Amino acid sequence: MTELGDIIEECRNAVEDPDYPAVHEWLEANPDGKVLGHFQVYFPEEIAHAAGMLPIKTMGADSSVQIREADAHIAAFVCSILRSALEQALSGKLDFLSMYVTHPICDAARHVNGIWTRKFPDVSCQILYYPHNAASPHAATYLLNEYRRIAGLIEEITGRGITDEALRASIELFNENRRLLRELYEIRRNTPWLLSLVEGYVLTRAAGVMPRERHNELLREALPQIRERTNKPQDKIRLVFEGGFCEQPPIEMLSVLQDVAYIVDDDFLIGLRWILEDVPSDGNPMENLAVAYLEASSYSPVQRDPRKPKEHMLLERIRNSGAQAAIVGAAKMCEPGLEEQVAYDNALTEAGIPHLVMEFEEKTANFEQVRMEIETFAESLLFEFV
């Protein structure tokens, strides 16, 4: 069994190298396998593993890539992450991708399709279109539809086609994956002080950045040796962060909110937990990941759909981790972020949860202010909660 160290040391490399280790260790075993991208928040991977494709999420860069080129086609107040996504793809170093696809989750990752295209003629450049209403009775049926198109582009680039059967073992692969990070996320909430933030998250993200069959084994042998450790509980507050759906805080935020408290759920790469039980994988496959998007789903500032009230479930997200308080984030020039974080101020406000709000980018690298507004915060519910 691998060491817990090393299994962490390994997802974090791979999250924060920005040439993509796992994706390039992939590819030497598999020479004539093909890579695809996709932008936040979601996309069903089963799709593209069920071809053979390694699928993985372009999920920004922190301050260690500087933005140069990707100035020269996208406005500088576009959010951070449609950014450096870019300037990661112009430096060459998405040079691995044969189809790419953003999703239109905002007016920004919608428009940036088409600079993508243009500059990268020899990669196939997607949007795929999720309903406008996912409570419209015509919804399930519209989105198997945008599936079937982008399966049948998939399997021009592969050469290969997405039969049933091979579409079935993705998706049990990938239920594998959801229920693993179902019990990471379960020790977080009920015993914090065995598994800090930040090797939660490392932990979790890295399945955005490595083969699944990896990343299962890896939280397979983690898992058990984290329930293993002796650490005791400290006496810090229990926070949710919500506002991670898109663009991440950097791992050094990361690291100034477990100094101080106790972050016990969040919204960080929801797209990963997007679907939130199994997939049945009988009966229709493609069919099944349509319907299990809009109806067996987490919520999101990008997806709008008046059965999942996304105020009412995130109070819903803090009383079922035993919060006591939540900070609400945004990522800086995020629209459904920032607009968001006006509804959820009340919704806070109304049921008398004390929070924080707060912004951040992926590329800020100086965290005094952070700490020291988390930090007051913090200070102040331990007075109140004594």
Second form
Amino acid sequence: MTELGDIIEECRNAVEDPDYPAVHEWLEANPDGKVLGHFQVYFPEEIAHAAGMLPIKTMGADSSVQIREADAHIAAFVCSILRSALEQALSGKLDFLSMYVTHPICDAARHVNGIWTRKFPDVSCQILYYPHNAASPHAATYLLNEYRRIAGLIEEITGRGITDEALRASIELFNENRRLLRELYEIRRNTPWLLSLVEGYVLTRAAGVMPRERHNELLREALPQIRERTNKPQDKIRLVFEGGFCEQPPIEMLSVLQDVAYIVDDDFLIGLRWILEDVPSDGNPMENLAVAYLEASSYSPVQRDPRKPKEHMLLERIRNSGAQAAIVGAAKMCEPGLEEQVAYDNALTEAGIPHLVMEFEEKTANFEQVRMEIETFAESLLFEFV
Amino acid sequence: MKEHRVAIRPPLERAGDTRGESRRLMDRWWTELDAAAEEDSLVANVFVMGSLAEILNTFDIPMSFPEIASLQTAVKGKAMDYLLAAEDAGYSPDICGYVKVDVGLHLTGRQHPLGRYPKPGMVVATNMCNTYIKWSEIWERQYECPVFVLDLPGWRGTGFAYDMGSETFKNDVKFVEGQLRELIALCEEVTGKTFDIDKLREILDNVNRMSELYRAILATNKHRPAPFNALTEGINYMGIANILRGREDGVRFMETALAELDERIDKGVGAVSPEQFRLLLVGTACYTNFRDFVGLFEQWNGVFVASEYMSYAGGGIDRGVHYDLSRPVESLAEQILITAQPSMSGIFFSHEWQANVVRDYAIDGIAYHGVKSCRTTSAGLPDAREWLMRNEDIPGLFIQSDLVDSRLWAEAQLKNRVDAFFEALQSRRVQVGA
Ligand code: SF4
Ligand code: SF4
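For comparison with the form predicted alone, kindly provide the form predicted in complex with the partner chain.
Let's see the whole complex now, leading with the same chain.
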């Protein structure tokens, strides 16, 4: 049995080291293995996994990564994650990728594929369009066909056919992962004093950068140990953090948050938790994945689904987690995040839910101002709620 | 040193025809919008990249193009008032200015400098720009109007080209056709009218003719001297192509424009004379300082003979639309994918398109103008420029300002960069000639 502290340490290293150590370990053990990278927010990793590939979520980076080359390739007025993700690619940190999939999540990210294909002509760069007309009766069939197209390309790269049987096994593996992550979030909602925000965050985020088999193993061992902790609840306000669907706030900023409040739910890396229920593995597994994307999924500012107005979904998240207030963040220069922020702000005001509107940037290195803002907000709430 | 020379122009019979006609048609469009605002009658908000005018015109639903309306506030020097109103309401300085101008208009009583601005009774958007979707959601919340977003699967990567027989093309057509039928059902519901397929046929025929004329207009600039400036005059052709897409008077406008350009060619009259530099504009113009922007290039006797904007902002009209009138809805779906879709995807992979335009139009250099407002057209420009310089040895200038936010217009800085670019073009010419 691995100690909880070591598990958290392993996850934190996997998350913080911009060299993707867990990927290199996997490649050492699988010298002929192929890695598929995908940019935020969601990708059906089961399909790559079923062909024996290692799917990973390529991320941005905090202030430890210097932007040297990326600025010459992308305009100044885009968010930081696009810049740092490109920097990683240009500086060779993603040389292990055989395939890279991006999604037109926002106007700026739509350029990533063009830049990649101009810079890295040897990597198979693909764009996967998810439906925004999500309530259309044609959306699921379209998406299924897209998944099939991507699967065909994966098969070419790996030289291995994706059988229904293999895909079912991969779905089971990822179902387990999603189940474990749901349990982790349940702990954060019900007993937030047992798991700090940073711990919960690195345990979650590690899913994107290491083999899921390993991540499942780690969570399976971690969860009971977390439940056994004997920490006592403190007089802290319960908050939801919204706005982390794509670019991530730096971990130090999460430390500031956890110092002053219990963050009982959030949308950090929502793509890892996009599908909310077990995907059925019987029947046509590829179709099940496409249907789950549309019918059993979360929400984010970069997907339109007229059946799920995002501000209603946020109110529901707040209600379901028993939060007293919310922090509505948006990454600097993030068009969809900043637009959604206004809708969230209005809806929360109307619902009488106290909230703090703020911007963040993954590369921020000075947290004094953030600390002050959050502390002031939390103090104003303490009088109200505690 | 630059040398600004003006040549004497021979008299032209058709001089001003197009300008007068475009002004008349734009005024009429505003009169219609104004009347709709007054009567509170149905208007659809649509976007230039994929307006789906073919369907909306079939139901006689008047269309408002908020992007054009926002642009016009900037040209009229009024954009700042609306931008600030939107920022006061919580919208960030870092988002698309067109959205904010529109938000400001709606928050301040919908009084546009050119007329009253109607509220949308419905919205038809596509995924051609993600901001279209976010923008539509703002109206959806404000007015609780139906919002229809048509998904248009784009290029799946560089070098993507449809093979008409491929599974991907067939699947995409089915998806788009299915959605068009959903839109038709929504229009029937909103208007209470029954879909008239013969009327759609007429509209498609008009788009076919309009597209042919539009392409002929673009091609006139292969002549030296180029008869029109793709920025100043191009914007008129583009505007009318959008607001009158599928309408007979839109076709007639294109005929007028082409006739005027043909006359200029016959008489050897260019947009600038003498023409010294032939340029391609990638990105958009700056509309708060439109004249100044154009002047930066014209003072070097540079003319924009082509503009990427005249391609992507036309919903595929430049790509040669050929609707098959015997099967209107199916053909509409196919042609949207063959024409409108590449005009969207082309923005992200435009390096090869640029290289071709440079060859076809004998272009001396490319001006890349990034605008903070529009990541769709701007985010990847530095990379595209680098590719063109490295692979095709095409000189490129990269400058930045904004569409509608005058706070981002830094004239002295821009002028220095533009002047340096022309000086480099000049010495390159001397070297090549030597
Ligand atoms: S943070 Fe926002 S702007 Fe940046 S890539 Fe993500 S969605 Fe796009
Ligand atoms: S981002 Fe660009 S294309 Fe999109 S609405 Fe704004 S100006 Fe238009």
